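Listed next as structure tokens is one chain, alone, in the form predicted alone.
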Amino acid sequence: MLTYEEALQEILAYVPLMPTKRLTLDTLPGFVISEPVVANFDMPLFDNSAVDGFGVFSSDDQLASESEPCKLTLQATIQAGDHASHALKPNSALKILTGAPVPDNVDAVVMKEFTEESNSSVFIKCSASPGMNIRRKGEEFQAGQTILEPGVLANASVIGLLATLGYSSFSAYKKPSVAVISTGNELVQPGQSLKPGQIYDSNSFALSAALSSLGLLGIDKLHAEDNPNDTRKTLRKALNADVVISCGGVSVGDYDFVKDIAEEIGIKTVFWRIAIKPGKPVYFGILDTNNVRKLVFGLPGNPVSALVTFHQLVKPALMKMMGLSYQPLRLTAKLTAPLKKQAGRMEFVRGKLTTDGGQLLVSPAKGQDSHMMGGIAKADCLIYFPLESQLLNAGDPVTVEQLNWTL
């Protein structure tokens, strides 16, 4: 069996990138944009205030204070979106406020809380230096810069730096469409009654979820019976998305045929079970089509073990897809209880984080069986257990991966 980094690393040499679209500023959010951003002009366009104060020749008042504050002739006031016609007169003051253009004789600009406005006067009560309070031109970027490279999400910071660049709109990858396929002839839908031996159908709408706090929407829910027709109709539906997420029917048992009917229609298997728990049984496969690949992915369908591969394998993917690198937040804590294992599997244990005088630690989440949501829905990291080891003992240092469900 492959290693959870082997298997891993196997996904992400199949997975493809989505193409480009252009889109508005209004809808670019979430995307991650796939060209570089370029600085189509200096930035700032001209010198600027960067506060409400007073523009002066620094030379004018070096020696002025609270006690003994400069008196010069206020000439003129200046506003943004004014243009910088003014030169400043010797022992004079520009009014200029936050954002509108310094003249160029100007060399400093003094805030105006250390300053008294008297008639046509100004008296400044601090010092003044060459370059006080002056944004200028060009010494964030200037023209023709790359800013950002590609491979960015597209969050508000992002949005405010195209628009301040003049941009309206801009080139993405695409997101991927998902379908989602629940297995077992056991499943009902939440709120209707159940008969004995029925349960609810959590995975599907767990991983709904999960797919949504990814930016990913219209995700296509499906379900197969336990017979390899209804499998067969179901996978071939699933295949008009990019990717396909089956739960369940993908270990050894009697009515476990999501492998077989897979590569019965085309599917090529890439690899099947992996050396991790939960989720050993899981299932990854690529169908190559009019020069267009698909994912395939088989889940576990324990509802745990769903969510921890899908987390762990899946979400790599559809980042990679979209255009992200796959850069998982692990840290290291100390352990709070012991941990005991067999050799011979990862075991990704559900735990939670807390501090104490600026260590951090973290506890094993109660409900580790993949099939106890509860142990998960209280989580919020995931403590790797290595694959040869079988004891680790509190107060252990351990490696920690945040549970993000987010980009």
Second form
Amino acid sequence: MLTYEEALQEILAYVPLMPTKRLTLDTLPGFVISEPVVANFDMPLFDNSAVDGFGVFSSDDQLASESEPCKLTLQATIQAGDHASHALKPNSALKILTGAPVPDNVDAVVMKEFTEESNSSVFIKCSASPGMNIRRKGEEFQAGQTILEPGVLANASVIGLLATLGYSSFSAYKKPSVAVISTGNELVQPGQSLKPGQIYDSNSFALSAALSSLGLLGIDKLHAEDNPNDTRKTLRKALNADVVISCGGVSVGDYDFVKDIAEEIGIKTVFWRIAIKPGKPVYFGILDTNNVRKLVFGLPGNPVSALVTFHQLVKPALMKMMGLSYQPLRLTAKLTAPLKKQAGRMEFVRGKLTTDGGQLLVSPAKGQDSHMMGGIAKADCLIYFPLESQLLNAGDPVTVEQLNWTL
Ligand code: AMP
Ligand code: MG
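If the structure you just shared is the form predicted alone, then what does the corresponding form predicted in complex with adenosine monophosphate look like?
Shown next: the complete complex, the earlier chain at its head.
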């Protein structure tokens, strides 16, 4: 059986990158840029003032102070948006507002707070030094410079950067379409009444929520009864999407058809079963047709197993398809209570992080069985209980990974 790390590497090795498209800045948030962001011009575009104040020759005001202000003639006002056609005259000051161009021969702008304006004069009450409060042309970046490499999520600050640089659209990776299949004769949609033996379908809602948290919308939600025909029909339909995520019906039970039917309809099995808990029966296969690769994940049916394996295996794959590299935030925390298990399977124990005087602590959540949604709903991390380890003592340093449902 593969280890978790091996299974993840296998998956990532098979994951295709989505094609790219050009998106307007309004539609780009949540996509990952597929080209480098290059400055088409110097930033700032021109010398401009960082403050509301007065442009001066710093040499005029080197000795100015609160008690001995320097008196200058107010020559003109330059506001943001003006063209800086003025040249500062001797013994004069130019009123310059924040963002307004600073004329070439002005070498300092004194903040308004250190000045006093009276009629057509201005008293400078602090000493000025060359370059003071002037944002220089090209000081942040120069024309032709690469500012961001491809593979960055277009969040608010990236969008702001692109707009600053004058881009109205940008190239990004498309997002994969996803179909979610819940399997099982026992499943009923929440809101309907249950007959004896039935339970509510939670996985398709939890998985859809996880997908929408990654910015993947328009999920094709399907259901398959526990028989080969319905499994075949549903799986075929789901393969219209780039990624198929089924849950349930993938273990060794008499009514588990997902893996066999997947193989029957031409999906190539990459692996089945991983030495992890929860999530041992996970299936992963691929279907290559017309130069397009589809991914098929068969997650376990138990709700905690489905969510944990989505987080640990499917999310990294989806991120890679969307152009993002997978770099989970793994931290070291001090375990507050002992944990026991058998050797041979790595466990992802649902935990809750707290801090105590700067020390990160992690407590296992109550309700660790794979059908217990209360435990994972209260957790904010997974504690890595290594494959061969059988005991972790209270106070031991352990690796934890944040349960982070966003990109
Ligand atoms: P299976 O692998 O199909 O045997 O499912 C394992 C367990 O998960 C069973 O107790 C199922 O009833 C339960 N289960 C399967 N699918 C779902 C679902 N979509 N929502 C809630 N529980 C499920
Ligand atoms: Mg089932």
